[in-house]
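Take a look at this single chain, the form predicted on its own, given in C-alpha cells.
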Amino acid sequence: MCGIVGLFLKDPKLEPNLGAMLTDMLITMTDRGPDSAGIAIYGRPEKGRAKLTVQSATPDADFETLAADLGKAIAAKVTGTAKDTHMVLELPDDRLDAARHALRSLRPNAKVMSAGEGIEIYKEVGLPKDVAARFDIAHMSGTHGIGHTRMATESAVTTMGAHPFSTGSDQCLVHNGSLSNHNSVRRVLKQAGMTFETENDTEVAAAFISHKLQEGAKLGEAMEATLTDLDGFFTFVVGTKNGFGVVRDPIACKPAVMAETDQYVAFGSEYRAMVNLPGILSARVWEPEPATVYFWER
C-alpha cells in the first residue's frame, strides 16, 4: 500500500502555491506509506538551461565544490543550490549529457535524481512531513508535480528505492501496486540500451514508458502500452515536461480519485488528499476507469 498525489495547474496564478499544495496532499497520505517519500516539481524552463538534481549521503563532502568542479570538467558555467542531501545544478542544456558523464568520475557516490529543463526530484527515507520539510517543498513554485509516500513491499527501504523514478529527460513516474513481470521486462529494456539503478519494479515501469517515448510514441500511447506489456496490478501517475497522466490496470484494485476545476487537475489515492485544494467542493470528482488513460498536456 502506497499513497500517490498529483497536481497539474491550469491557472498560472496558483503556480507559487504548487509546493505547498502538494506537500499538504502528500502528508495527508502518510498512513498509506511511512517508509519514504518523494516529490517531483516541474518549474517553467529557462531557455537554453537545464537542471541536474543529484543526491549524496555525504553532502558536506560532495557538494562544497561540485558546481565549480563540474563546470571545469564540461567547460561551461554551472551553478548549484544545495538542499540538505540534494543539490540542483543548473547548466547549459547542450552540456547535460556531458555533465552526467563527468559526474560519475567527479562524485562516484552521488546519484542523479532527475535531469531535464524543468524537473527537480527530491526523495528520502522518512515520513512525508519530514522529507518535505528537509527540502522546503512548501515554498517551491511550479506548473505541475507528483508525489509518493511508500510502504515497501518489493525492495529495501532506501533513498534510491523511493519514488518518483526518473528514467528520461523531464520524465518521472510514481506507482501504487506490484508488477509480476518486471524482471523479464527489465532484461528486454537493458538489451534496448536502458540502464537501471535499482531492482525496484517501479523503475522498470518508468523505463518502459521512457523507452516508448524515445521510440516516438506520444505520452498517451506510451501509457496505453503498459496495459498490454506490464503484468500485475498498478496505478501509475506520470510526469513529463508538458504533461501529467494517469493509468490503472484492468482490474483497478488500487484506489484512485481525480478532481478537475478550471484551475487544476488533481489526483489522490484517496479523496482526503484533495480536501484542502481551492474550489474542491465544486470540482468534478471521479474515479478513473480501469484500463483507461487520462492525460493533460500544455
The other form holds:
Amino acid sequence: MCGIVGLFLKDPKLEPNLGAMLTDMLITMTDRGPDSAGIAIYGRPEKGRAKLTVQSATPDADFETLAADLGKAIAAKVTGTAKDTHMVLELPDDRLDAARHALRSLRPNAKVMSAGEGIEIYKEVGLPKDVAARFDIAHMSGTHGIGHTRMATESAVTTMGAHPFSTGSDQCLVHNGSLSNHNSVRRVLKQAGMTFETENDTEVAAAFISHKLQEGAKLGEAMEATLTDLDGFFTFVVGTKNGFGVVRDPIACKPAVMAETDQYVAFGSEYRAMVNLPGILSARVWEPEPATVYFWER
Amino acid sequence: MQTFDLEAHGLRQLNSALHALRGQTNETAWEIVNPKGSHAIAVGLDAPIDVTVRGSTGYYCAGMNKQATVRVKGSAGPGVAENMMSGTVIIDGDASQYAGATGRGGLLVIKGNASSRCGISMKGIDIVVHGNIGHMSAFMAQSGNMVVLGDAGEALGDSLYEARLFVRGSVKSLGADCIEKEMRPEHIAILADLLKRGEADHLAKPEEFKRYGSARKLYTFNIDNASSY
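For comparison with the form predicted on its own, would you give the structure of this protein in the form predicted in complex with its partner chain?
What follows is the whole complex; the chain from before opens it.
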C-alpha cells in the first residue's frame, strides 16, 4: 500500500511548524505502511552553503570526528549536526562534489541520504512515530517537505530501501505503487551513467527523473515522461529545491488527495492525513486526475 | 437524535451500536461527529434509520447498506456505498474512486463529482451524480441506472451488460461495446423519477440527457470479437 504525505507552505508564518505538521500527517498514515518511514525537509537555503545528509549504522564511531575529517579532506569549513543515525554536514556549496568523493574513502560504511542547498532526508526502518521521534522531525522548520510510510512490495525492508529516494541535488521522490519494468529501465539508466544503491523500483523512478533533468528536460517534462516510459502503478510525489509535484499513472488506482488554501498545498494518500491542518475544513480539496502533472513552485 | 462522537468512542463502538438496531427501533435518527476521514463508518446497516455524518469520510462509508439513509455532510473516500443492497446514501461533497461499486439496490446520490470507476460492476443500484464522473465508470455494469449531470471520463461503460447510463454533458470516450441509444418515453420517465429522488430535478431536465447502453456484442464469446474482450 504505502502512505505519502506532502506539504508545501505558501505562508512563511507556518514554516516553524512544518516538521510538526508533517509528523502528524506521517503518523496518521502508519497503517498504510509500517515497515519503514522517511521524510525530506527543505529548509531555507543559506547563500553559498550546501548540506550533505549521511547515515551510518554505527554513528558513534563514524560521526565523532567526521566534520573535522571531511573539512581537512576538502580544505573547507565543515560543520556537522548528528541526529541518531544521521548527520547533516554543512559546507561550501562549491565543495559538495568533493565532499561526496572524500566521504567514500573517509567513511566507506556511511550512506549519503541527500545532498543539496535545502534538502535533508531522514529515513529508517520502523514505525513512523518512532522514526519521526528519533530524528525529532516535529521540531524542524522549513518551507516544504514530503514523507512516506512503506509497505514493502519491491526489495528488502532496509534503511536504504525506505523512501524518499534522492538521486540528484535537492531532488527526491516518494512512491505508492509498484513498477513492472524497473529492471529494464534501470539497465538503460546504468548504461547512461546513473548509479544505484538498491534493487528498489522507486529508486529507478527517482533516477529516471534525475536523468531526464540532466538531459535538459524541465521538471514538468521529466514527470510527464514517467507516464510513457514507466510501466506499473504509481502515485509519485517529487520534491525539488523550490517546489513539489505530483503525478499518477493513467489507471490511477493508487489513492491521492490534495488540499489547497492561501497558506499551503497539501498532499495525502488519504484525506485523514490532512484533517489536522489549519483551515482544512474550508480548503479546496480534490483528487488529482490520472496522467496529469501537478506542480507548485515558490 | 442520538449523537455519536467518533473521535471519543471509536469505530467499533459506533458500528456495534448501529448494528444493534436491526428490526424495529425508536432510535431512528443518528448524527456522527468528528469523522475526520475515518474508514468504514456506518457499514453493514440493516434498519430504517437516518444517519448523518458531519464531515468527510475515508474508505467504504455506508458499505453493504440495507434500508438506512446515510447522509455525508462532506466528501467521501474510496468505495462509498460499495455493495449497497437498499436504502439511500447521499454525499454532499465529492466521492473518490469506485463509488457504488457492485451495488445491488438502493440509491446513491453524489452532489459533487465522483472520480474513477464510479458504479463499477453495479448490479441494480441507482446512482445520481450531480457533477462529473471519472474514467472507467460503469465498467461491467450489469443492471441499475447511472445518471450524470456533468461529464464522463474515458471508457464509459466498458463491457457493459444491461445497466442504463444517462449523461447530460460530454463523454470523453465510450468503452468497448458501449453505444449511444435512443431516448424513448419510458427512459424519460425513469430519468424524471431518478432526478427527483436524487434531489436534482431543479438542476436538469430529462430531455437534456443522452442514453448509453450495451451493444450486446460481447455477451457470449465470439471469435470475431476476440480483440475487444
